[in-house]
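First comes one chain, alone, set out as structure tokens in the form predicted alone.
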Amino acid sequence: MADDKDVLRDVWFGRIPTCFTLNQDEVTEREAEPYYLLLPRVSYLTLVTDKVKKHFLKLMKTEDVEEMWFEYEGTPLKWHYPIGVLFDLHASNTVLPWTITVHFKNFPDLDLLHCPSNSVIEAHFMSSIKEADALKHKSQVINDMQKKDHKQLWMGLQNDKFDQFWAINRKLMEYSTEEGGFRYIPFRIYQTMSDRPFIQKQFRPVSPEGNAHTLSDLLKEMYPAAIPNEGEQKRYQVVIHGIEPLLETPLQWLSEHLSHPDNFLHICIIPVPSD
């Protein structure tokens, strides 16, 4: 794997300043002050919001509390998407801090998965890693690991330990030189303008002729509208971790360096904001 460790660190330590406010319909014993937090882009909302929960529960009676969930401008936020993906998809052109509304009742069962404990997040996270490795290495790398290695990946994410996580994750990013890359690139393309949650298909990092595929090649096949025709105004931003990478960037490099800890490259396609 190309050693661009600074990029891996920048991705891991990306933070979003966030202001959590309690939904005004919740019953509290006194006025609820907002709670501010720097959210890690690569983590999950339900994994990093214990402090938010404690802050608001101090003001509430037990009978008024059900499962906590989050919403931004009327959209329930899916906890099983990485935080950075939620922000890029729904709020990337808004003024910071990102204002999220906290709810303790009327859980939207049709929109969100329940998350009763951290073990649910761990199961989701590990199943994503296994799915990604099935695409990259026919599951050989993840299956060769011991249970403690799987646990180290999860603990690294849960405890925000970059070195602990990457000591194991680097094995999932390796490939032989003659292959020139992974078998397939694990990616998901999200857009707010669609009813389907995301686009995910098989796509190789290298063409049959041996040329490296780029982000542009992927988009041409999966979401051609994201690439403006000559002389046409740009209609969409293609965002990964809050930045717009050059469309000529090789997909293999992106997969190794800009994937989330779940080993997927999460790509958000959002309309260019109209001034």
Second form
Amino acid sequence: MADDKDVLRDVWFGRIPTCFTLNQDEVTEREAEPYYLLLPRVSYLTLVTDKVKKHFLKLMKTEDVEEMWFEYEGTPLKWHYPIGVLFDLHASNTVLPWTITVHFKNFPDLDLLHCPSNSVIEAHFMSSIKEADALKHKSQVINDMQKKDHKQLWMGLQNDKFDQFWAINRKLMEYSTEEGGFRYIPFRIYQTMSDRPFIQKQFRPVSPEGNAHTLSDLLKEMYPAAIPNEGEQKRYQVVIHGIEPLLETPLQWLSEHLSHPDNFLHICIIPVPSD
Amino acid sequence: MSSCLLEEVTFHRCCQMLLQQSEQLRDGWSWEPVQGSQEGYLRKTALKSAVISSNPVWDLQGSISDSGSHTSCHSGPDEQGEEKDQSVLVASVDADATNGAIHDDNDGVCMVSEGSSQVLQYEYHIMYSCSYSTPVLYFRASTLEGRSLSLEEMWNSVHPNFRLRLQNSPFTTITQQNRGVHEACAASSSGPTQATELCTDMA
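Switch over from the form predicted alone to the form predicted together with its partner chain, please.
First the chain shown before, then all remaining chains and molecules of the complex.
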């Protein structure tokens, strides 16, 4: 039987085969070949696509190059969302590899944040971890850590070092036994069909009576349409890291094992594909 | 770090009080409800002219280093620094530190450079964060053409004394992020602690 710790590794090492093609309106000196890459689900686009940039810049003049950005089927891809979330939300039921279009012009300021350097990604990542710990531990664990520990979390993600990351992150996953779990579960529920980018609210892992809340309990509160009534056909898939966990799974367990490195449980609700 | 928390109900009450004051002062704060919910946030936009300079280089004593030929100027009596051509709305919400920084500037640290004056649009949102149980200030500065200031340029515009204090916090206080409610408004937010201090002062 798989150890729970194996789940942590499976989540960390999840990959999405991706094909990057250059937007055909970009000006190149010769035809651009696509570039193939296995993208880490738990990382961020701008952190892992240096090779993509180098590959296409070889074909372009400096004056034709501005900040690189990515798009899938007309939708600009938000680099500050984890890669796996972007895929599950926009492309999960399509044929692999995931085909992403690369742009070097006309940066969509209204849709995307600029990302001039890795320090911007680091600031965003650490800000998310900080917020997650505010929910879990009233920020006590993160604030008790030294700067070098914070740095180690970031370096672990940046350099794809599971052990380095989890040596520190395990402290953010602890809780006292009498409490039975975190104070609140850090989660975000994404859906493409709404104006609101995501749902995030306070939700406890344990009920006042002491029962463990499940994924189903969370969805009943936050997105009831995702749970079909008896006899009704399922209209939505509830996807975390590309899989549909059983709705009876305890939320505390999901938070400890299926969170992203930013310590948030990112949940995608997507319409069931109509074949 | 302050452990002061604010209930959402108290936050709403403080907002109503602020709005009453704002109406008397006519300084432009409004309440924006969120469609389909009881939530909302405070909003204000302002146009300010600022002297745009290239990277101001500060040393820790607050003077301009020799390599820099420009300096930044405050664009308003109660706001920090000035931003460049790209957007990022950043504001100080710690009144004491702001006053301190302005005082330092008046002591001659801030020198006005020759540069073209440009009108920037500032947009401020104050929302309640259920994660932190405090208000969070979101802000953005952009040119009239709509181009926003970057995070780096925003940091460049923060007075060095105040910047030092912010950067000594456990995390960089000012971070770039999309707003949870209106994601198109790419903005920066100041740390929740500072925002709480401001709201407590107002309450």
